[in-house]
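In the block that follows, a single chain appears as structure tokens, in the form predicted alone.
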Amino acid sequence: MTNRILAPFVALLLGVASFASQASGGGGLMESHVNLGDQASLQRGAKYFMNYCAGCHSLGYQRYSRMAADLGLTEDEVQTWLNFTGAKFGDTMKSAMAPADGAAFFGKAPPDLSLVARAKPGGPDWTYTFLKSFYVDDSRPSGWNNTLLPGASMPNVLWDLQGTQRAVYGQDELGAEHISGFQLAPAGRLSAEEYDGVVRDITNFLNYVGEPAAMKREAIGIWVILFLAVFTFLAWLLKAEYWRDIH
């Protein structure tokens, strides 16, 4: 009887979170497995990031001096090897490229990603999952396409790294073509593993520009926690001498 009862509000809540899933981005995005605190991972996703994205792309939220002191990197390593525009150690990260000149090579200006690991549906899954579904199309201006945002203008710029791909098509129960997978003709540099590492080293990075007080408050976090557990046992152990005279 009991289970009669509870079945319906059991289906209730497995439907809400099926919705909040897809609704966040869940449906169909890999999993990127980023870590703040990985401070090596950092490091080398900006090195990643001013190498192959920043000829487009800003982060208008974010400067360098920021950036030196959360990923642990001297001013002279930054201005040295992350800085190409000849910006300051202390103004944001521009890209060299006039939104005029970005709307005229791409249709539109490439926008800044400085949010975008928060903006899009599913967080950093969303940009791993779309820097891996690039693939060769050439009825497309930049002659390649994405299966996460279908007709985006930006090419591949990591397509030395990872390699050609090129989509596999398949039919569904309807008969309808679709893609049904990749394959690589010519592969990259990288291997699929050390790819799979360069992308998820780029989006751990734009999570970190995302928020990048989200370091600190992770690991002040900790200690909030240890205060608490301690300020709780204190707070039993004066309960007790109160009580125990009344008892």
Second form
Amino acid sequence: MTNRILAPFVALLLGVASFASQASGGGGLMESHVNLGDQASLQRGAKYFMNYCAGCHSLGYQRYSRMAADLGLTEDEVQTWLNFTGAKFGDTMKSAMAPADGAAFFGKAPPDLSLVARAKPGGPDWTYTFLKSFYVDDSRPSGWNNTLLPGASMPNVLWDLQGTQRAVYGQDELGAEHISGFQLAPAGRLSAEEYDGVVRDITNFLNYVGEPAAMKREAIGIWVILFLAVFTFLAWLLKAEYWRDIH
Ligand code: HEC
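After the form predicted alone, can we look at the form predicted together with heme C?
Starting with the chain above, the whole complex follows.
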């Protein structure tokens, strides 16, 4: 009897749970496990971004000075190690490449990445998966293709770190060919785990850039929870004190 009454509720709960996990997974994306509290990772991500990505991509909503403050870097460190365009410390982080040139070189202007970690389905996991999904494709003008963004005009700029990723083909139930996996030949300068770390750092940095205020909000959140915990304890002490005479 109880089972029959409970069953619909259990089914509903399971349904909600599976929907929630699908929504957060974004469908076939790898989990990036980004962490805004990991400042060293954010600093490395900024370094990789400025070295490997900023030649083509701008962060038009982010200023060098704001990045310095949020990531615990000095003006000197930023201007020496992270700013290669001669921009002022207070300027936004624009790429040296004009969008029109980008469109001429790659067939498509490299988009501004300020909001990419928020705009894509799956959030930062999309960027993480994208950077791990390049494979050699001689039919493409750049020589590269990407399983997450088929026909992407971006080459795999991290290939010397990752290695040359090649598609392995398999057949589905209907006999159609599809990419079933990847293999590295030749291998890159980094091991697979090291490469994942680099991609995670870049994704962590772009996730920070997508919402710089989130960092402060999360830090304040911890104090709010602590305050509530202490307050609850005091309230409980007070209650015990009041009720002592009544019992
Ligand atoms: C040589 C120029 C170039 C470099 C360097 C480069 N990209 Fe790109 N990127 C592009 C182009 C061109 C596109 C547009 C691809 C398309 O839509 O077909 C793109 C697209 C993207 C997208 C998808 C954006 C969207 O809105 O669809 C992401 C994310 C991205 N790049 C991240 C990076 C990261 C991270 C790096 C550094 C590791 C990097 N890119 C380095 C040229 C570049």
